[in-house]
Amino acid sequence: MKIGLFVPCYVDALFPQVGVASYNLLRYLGVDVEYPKGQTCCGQPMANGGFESQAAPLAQKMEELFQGFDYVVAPSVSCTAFIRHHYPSLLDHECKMAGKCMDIVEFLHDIVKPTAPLGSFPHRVSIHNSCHGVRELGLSSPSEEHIPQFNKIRDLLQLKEGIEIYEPERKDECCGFGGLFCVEESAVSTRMGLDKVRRHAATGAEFITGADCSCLMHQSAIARKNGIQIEFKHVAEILAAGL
């Protein structure tokens, strides 16, 4: 099984440590992983802004770059969801990448299935359930559906010894980032983010974690601006810590 690691552009530019942690974690778990050079944006910002014609060439480039891999793994639920659900409509031929692209949480949980402890992380952590992860990738059970509760992020975090795991009130309500939404409706976005951070902080957590850096970035800026003392780490960083 050969894995191609896709590191989205905003992770590469703003959170390179998340890409490094993802690579190191996969290697530690015995995964044959490679980081193909020449990666670019997946095209999500263009398509979300209504410029699908500009996203199509990027989708084609990604399709060609990752064609030799069994799975494409990314530390980003929004980019993964975009590739999986929208690439087939952007390309004028069968899209193979859409069927083999997985977020790192679902890949570890569903494919690798680690069971041995992954070191320790003796801290209180609150899980942020990003909208794309919950409702497009199935990383956790949507609160509006009457189905058995599950959370793949929680399952993986429980492999860290000494960790205390929490979820905030209204656990899968949007944090307000929403890509272009946070620009076009900045006041509403900011208030949603502040409400979310306050609910996370109310759990007593030292860290907020999740599977999408964009949501964590949004909340981190709001926390700093409002003097809320809490740290932010992508779930891959916590899982890779100390390995």
Contents of the next structure:
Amino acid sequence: MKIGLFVPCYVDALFPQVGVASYNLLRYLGVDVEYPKGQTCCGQPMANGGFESQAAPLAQKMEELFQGFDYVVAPSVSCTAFIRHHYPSLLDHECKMAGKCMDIVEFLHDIVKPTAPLGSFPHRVSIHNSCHGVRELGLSSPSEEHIPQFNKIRDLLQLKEGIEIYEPERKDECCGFGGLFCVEESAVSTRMGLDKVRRHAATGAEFITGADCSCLMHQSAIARKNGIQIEFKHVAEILAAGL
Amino acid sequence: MSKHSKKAKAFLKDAGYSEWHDATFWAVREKRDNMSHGLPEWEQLREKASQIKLHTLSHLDQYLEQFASQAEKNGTIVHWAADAAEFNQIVFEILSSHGVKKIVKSKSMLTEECGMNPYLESKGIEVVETDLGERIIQLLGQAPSHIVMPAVHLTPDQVGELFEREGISDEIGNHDPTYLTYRARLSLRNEFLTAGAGMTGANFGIAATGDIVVCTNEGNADMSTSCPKLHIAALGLEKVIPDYDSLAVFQRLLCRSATGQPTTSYTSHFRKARPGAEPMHIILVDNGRSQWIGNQQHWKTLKCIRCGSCMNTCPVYRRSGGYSYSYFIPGPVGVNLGMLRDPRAHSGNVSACTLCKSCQCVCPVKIDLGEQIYQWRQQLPEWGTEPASKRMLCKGMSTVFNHPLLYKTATGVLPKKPFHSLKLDKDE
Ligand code: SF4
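The block above covers the form predicted on its own; next, return the form predicted in complex with the partner chain.
Let us now look at the entire complex, which starts with that chain.
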């Protein structure tokens, strides 16, 4: 089984350590992973802003770049959700990416299924359930729906010894990032982010962790500006810590 | 900045008020969750409700005909209004042919949509809203800020002061909600007894029987129809459902979704006028709906049963308030309905969405509201209403992303070494 690692543009540029953690983690778990060169962006930011047509050439490029891989794994729920749900309508031919692209949490939880402990992380963490993870990829049961409760992020984090896991009040309310939303609707976006960070901090956690760096980036900027002492780590970073 | 975002910014300036607003609507969302999590068949009901609506909308001509002919058999007079102007005119003609000078009204977003109150008032007819929230905003000269709780944005003090000014309450400074409700009730009693006609909207029209069904918590629809001798009911074309079996599905969902109660206090069924009263009038209003049904991308928005739960859950609505939207219906469904009504006028609302999709997970008829907003954003260039700055920004991004070399250069100046430039163990 050959796995292609997709490191989305903003992770590549701003959170390279998350790319490294994902790569190391997959290798540690015995996954045959490769990072094909020439990656940029999946096209999501433009499409969510209303310029889907500008995402089409990027979709085509991704399709070619990851030809020959069984799965494409990305440490980003929103990019994965975009590829899965919107690529098929962007391409004028069959889309392979949509069927084989998975977020790293999904991939580990559903395909690799690790059960042995993954070292220790003796800290208090609060899970940030990103909207696209919850409501588009099904990483956890949406609080709105009456279905059995589950949380794939929590399941994986429990493999770390010594970890204490929390979720904030309003466990899957949006943090207000929303791509270009945070530019166009900056007042609401900032307010949502502040509300979210405060609820995470109220759990007593030292870290906020989640499967999407963009949500974490938005919240960390707000935490810093408001003097809220809390750190941010992608789930992959916590899982890979100390391995 | 979009029109919505400017108003939202102003709304958020008052931190205390906006926090209260957010908490108030979140509490309604939580009540709704308690109700929905108490019904094991909740998700099946939603699916069923969605299916019934899809079926009815795609056979609407048949169901409308059936509804109208059943209603006529019951002795009701059925009217068809193509648009708001025709609707207002029909209402006025019915009223003037009966010499009515004052009407009492239960809550109807359709009359709001058609601007009926100002029209009738311009013709010298007094209109009295009898839903407490609607009455309050009518006296204040405001529009509803929410479709189910139209005055929830006001505090008891604001209402108390209004009632003092209007002479409705006589204990100055007593702003206790129970007292204020009691005073409103006394003053409305008199209106019910002196009005010449009662007007209601309808939550559902039952095609099989020609009945209309009105859900209220205050019993004001019953008062409006049992005191005056003339009852006029207005409903949008999309309100018609096949039969009582379908009603049972919607009835279980509507109030649980809307306010988190198992049911409204009153669910009133009207078939014909009571003995001794004038025949009942039903006005079926199109006002754009028949066109929207033909809109391949957006027709499913018509499934909406106006429960308001998409507003309560929307993190943007809760933090920007009903008046920050340009259409009279706010929140996720309002963004969509506004675009169907007039995309040029209401494009300024489509920014009011993070695409978190919470709305589509609460919607009792499973409208894909967030996905629809995403689609509207793609369509903005058709009307030339896409923000120029955003277009430029996206163009810039797409140039960089389409040229790996440019991308490498751009990311090379960042403080951290980008991932793509790192050496991986496999490369060694
Ligand atoms: S769109 Fe759905 S959630 Fe929103 S008001 Fe209509 S029925 Fe209720």
